[in-house]
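For reference, the chain that follows is the form predicted on its own, supplied as structure tokens.
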Amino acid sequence: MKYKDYELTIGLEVHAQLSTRTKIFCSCKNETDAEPNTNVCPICLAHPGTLPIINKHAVELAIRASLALNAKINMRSAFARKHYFYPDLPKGYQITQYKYPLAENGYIDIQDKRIRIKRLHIEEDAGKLIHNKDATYVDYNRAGVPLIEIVSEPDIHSVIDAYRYLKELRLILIYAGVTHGDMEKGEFRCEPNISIRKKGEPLGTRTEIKNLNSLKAVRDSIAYEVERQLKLLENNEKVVSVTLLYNEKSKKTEIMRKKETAADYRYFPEPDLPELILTKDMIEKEKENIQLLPAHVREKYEKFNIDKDFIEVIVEDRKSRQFIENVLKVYNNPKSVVSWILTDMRGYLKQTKQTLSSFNYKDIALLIKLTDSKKITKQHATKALSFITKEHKPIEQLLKEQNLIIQEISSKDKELIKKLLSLESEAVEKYKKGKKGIIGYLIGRVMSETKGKLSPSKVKEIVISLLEED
């Protein structure tokens, strides 16, 4: 916090779109990016006389999310109607869970902190409004898409912790197969509640920022709103409870409307849906469906003393993780494999605009093994990336054809090294006067002259041996 006398409190409400085949109360496809208003029917358009039927798979995915988030699952929960009037809400109310949510009292650990989760409940999404200069259009493809809403306790007290919590929450849900988590498509959305108080005083007045669809937007909007509220408090002005939008162009929050309370929504029990009653078998089945979570991946690679930054890349990038896992099946040297793929190989891919999918993991495993066994240099291994995808030959054969395999040092090579040293009399003299660092230059000269075909360590041994001679 910029001002030491104040304390920031953040609560986060997250909506995650469940990866079901169909919507939550009808059989329309759960494909929000289809041609506008093509995945709709009388039920999700709220025609008179239609009734909702709960999507079992949506419930199963919500159970799985609850388990992944360490939440207590309620064996009985119930739906309610949340009333508000907006063009993208065909019914004039949203079917959600209010007093009796699916799960409560979960948590996520981020580094050395535990962020508690107050509740997780199931609900339906609204449609989507598309604005232009002349009109506003409504696309109801998203209306009735199944969501879970995850509400944190006000345990977050910095912008960076809010960012870390959201990042980890998204990863957990993706790993569990609950959501695809594509924020650009609105499959993972966040609404931060922000309040500031003087230390020792009750919680301050909350403001809420709506419709954030990127982690960067969440981080930047909270940072701006904190500054805005601090300035008001420092000037002895009141913070008003409002709902805000974040303008990414101006990098500012803007007032959307006065913040609603629960009373404004006129909640009452959903009469067309019975209680949601779960069984132990349903919960056990979803436990089995959680095969891997981010914490498991971190724990696995930490045992190999892998750099923490590398571990986070592995956790966050599914394609890199899968490729690394495949390489390790062939050459089980985690530290070497991770380092080479995420540094040398990644640099090459970025430069050439290629992807890991262009390469056979068995070829890469052998390339790393040859590098580790000093049969080729790292530079030659990287060079090999440019041709191993084009030639359908064994890698060792290709490396020999390209003269990239390190050769044993022959008597002829030793004579060449002696000759090169005799031509570098000035550098040799400096070495003998105690400037030992110049050895790198001399080794480089030999490697350059022999085009990297000799072992650098062997070259070093011979160069030092020759230099130390009387």
Given for the second form:
Amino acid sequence: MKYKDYELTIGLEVHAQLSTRTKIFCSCKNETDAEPNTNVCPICLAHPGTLPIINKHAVELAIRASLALNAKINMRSAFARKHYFYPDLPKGYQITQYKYPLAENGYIDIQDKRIRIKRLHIEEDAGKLIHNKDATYVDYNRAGVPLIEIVSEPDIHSVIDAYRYLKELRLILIYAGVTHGDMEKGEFRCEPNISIRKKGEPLGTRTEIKNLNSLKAVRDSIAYEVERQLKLLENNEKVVSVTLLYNEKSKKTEIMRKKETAADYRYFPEPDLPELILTKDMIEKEKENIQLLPAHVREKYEKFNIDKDFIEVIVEDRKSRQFIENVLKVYNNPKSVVSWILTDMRGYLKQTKQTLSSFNYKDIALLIKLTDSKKITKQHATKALSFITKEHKPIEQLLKEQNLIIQEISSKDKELIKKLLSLESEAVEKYKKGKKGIIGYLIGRVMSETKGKLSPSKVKEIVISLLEED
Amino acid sequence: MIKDYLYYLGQIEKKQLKPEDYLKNILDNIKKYENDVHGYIEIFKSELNVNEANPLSHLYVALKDNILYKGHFQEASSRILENYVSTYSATVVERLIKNGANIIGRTNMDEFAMGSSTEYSRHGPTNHPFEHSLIPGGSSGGSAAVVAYGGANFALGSDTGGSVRQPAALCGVVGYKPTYGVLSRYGLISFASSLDTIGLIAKSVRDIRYVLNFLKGKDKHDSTSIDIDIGKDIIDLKHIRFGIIKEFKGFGDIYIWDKFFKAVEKIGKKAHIEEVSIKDIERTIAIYEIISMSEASSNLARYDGIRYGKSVKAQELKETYMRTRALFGKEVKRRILMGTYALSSENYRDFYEKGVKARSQFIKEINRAFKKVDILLSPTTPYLPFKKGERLKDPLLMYKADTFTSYANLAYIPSITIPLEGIYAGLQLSAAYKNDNLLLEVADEIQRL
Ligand SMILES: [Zn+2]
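Alt. form predicted together with its partner chain, vs. the form predicted on its own above:
Then the entire complex follows, led off by the chain already shown.
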């Protein structure tokens, strides 16, 4: 932070929708983007006389999330009701966990820092308001979708750490198969709260930001809010406890409402649901269901001595990772495979607006292998991408047909090189007088005359030996 | 010989009574009494049939208006649910129908089951079946009254603090509140979730035991539901230890106590009776009030005029809420307010939390008593049916109707009332948690003495 007398504290409350087939307390489909109010029933509309029944799979996914976040799981936890009136909340209360959450005291590591997680609990999502110019409508497809809420300890003191924490948290949950994690769809949501204090003074007033649907928005909005609060403090003005809305266009936060008094949610234990009692078997089963986490992927590729930036791409992009893993099964040279796919091939795909899925990993493995063994040049390997998907022929045959394979230098080629050098006497003279750099020109002549079929390094060898001979 | 459902069923089986004559008899009773009693809100006459050969054929069940019956109006006597039509049936109703029972109609009640006299109803009061100027008790007053005058041979009510036993006692019929969870609450409009049970009303204990077998047991729609066994053990009263609850003695009407001790004398000839002291049981009514009102304030939050039921539209959302929820009756509003107060963060420790602690303390006390005795005895109500309107201005007096009954709800235990001879009051028997079978066997024996 630029004002070094101040300390920033960021608290992050994350909600992740669990990727269950059905909702948390009824058998409606967990499919929020269906036609409005098509995935609803008496239970999730809170009709009289209905009762909640806990979805076992939601509990399993929440256990899995807790394990992936190194949290201590409570074998007994309990549900509670949180009351407030809003049209998207059918029962007039949300069923959540309050005093007895599913899990506590977890952590995740971001680079060199450990961010502690205070608690993780299960709760239900609310519906959604749709504002029209004439009226406001409510869509209850989302009402009763299972959520986990993950609350961080006040360990985050910079915007970049907040960003890294969220990014890593999201990846872990996606890897564990707990959530689809699409922020645009609201499957992974974050509400940061921000407070700044003069070092040594008690915690400052917190403000909260809502309506953030990308990691970038989270980062930018916090940065904006930090500046706003610092300015106030520098001018001896008070920070007021407010909820802010982030406007992605103007990149500014706007005050949504003042928190005059703390809302009284009148929590009390949910009498319609028994305590949630877990068994060791349930937990063991979820341990087995966590097969891969981002940290495992990092560890694996770090061993291959691969560039950190490449590793992060592999960790974050599941499609690239799977493709690379497949290629490695055929051709196990991680360094060149990763770098060719993530630079040369990626560039080509971007340019031609294609995706990895249009390629067969076996073809790509062979292309990289041929490049590594100097049978084709890197440029020709990229060029090959334009035709290898179009024809169903063995790739080597295709490369030959296109004259892209580098040929061994024959005596005939040697004669040709000799003849070329004799035509370039001026350049040869310059070389002999010590202008060694001109060799590049000579090699270029040979390459263009032979249409790139010869290996440039071999050509160089021969040219030098011929020049040194005389 | 009590002319109960099983008696007529026997006659039908022996071809001494035609099923259609049996139904006609019931409908005639309705014709004769209903105008003066006003126990029903609606009668589903055209839906009744007499021919099915199922275990519960010829059972004509009156449903309290807070137990859902698909495709029928369901209002819990509240203006806020005016013209609401149920989209599904309660589990108990499903089980009744599956076994061939007929639903004969829906009965009047105190709004959302909050009351002890069936006067707090948007349909007006129900009268005592035989003394029309008096109240029938409540909140299941309609159900108790129609069984009493023969307008149904069975009824379902709900018992949160005594709402089945108390009107059953005042109308002179049998009313049973099972162990919490024995009858699924799915489809019962919630009042206080941790206390609510569906209760059964009939002429005899044996009718109740017979029908209970078809309704009881775990339900996948209610995670608080449980299984119990109801067998037919032959019980000799001389092995049963009865305990009269000492702390209740002397509270309430002396005529009731007089008849109560006459009944006790009769039992005493067959069985061992002692006096048993249960610490603070006379004060459980306070715990009951705190817990029931707190839960009620939460359960009734869903009636906001947004998705169903009556809605009073306004420009502002808050205004819509306020005007819609103003449709609740006075007593319901009173309880929502008190419950909201008890749950507020400021008062939670002093009220709700204290109530919950006192409840678990009380359960320990009552379990201690059940080590000494098998059945607890007391009158069902401290008072006889009183004049309509008499207590509307004094809610605290009205709440006292639950003094002898609400402890069973707090302790989740089964409890039943059977009529005391010559008076509109009942003898209440309670047993330990899940001892419903014993309770029903003993009550059956006593009813036949
Ligand atoms: Zn649903």
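Numbering follows the first chain given and starts at 1. Each form is matched to the other, and the largest set of C-alpha atoms that superpose within 1.5 Å is called the rigid core. None of the values given here were measured: they were computed from a predicted structure.
*Asks:* Just checking, between these two forms and with the core aligned, does Ile443 shift 2 Å or more at the CA?
*Replies:* Yes; that C-alpha moves by at least 2 Å between these two forms.
*Asks:* When the rigid core is used for the superposition, does Glu275 move between these two forms (threshold: C-alpha shift of 2 Å or more)?
*Replies:* No; Glu275 is a residue whose C-alpha shifts by less than 2 Å between these two forms when the cores are overlaid.
*Asks:* If the two forms are fitted on the core, does Asp112 show a Cα displacement reaching 2 angstroms between these two forms?
*Replies:* Result for Asp112: no, shift under 2 Å.
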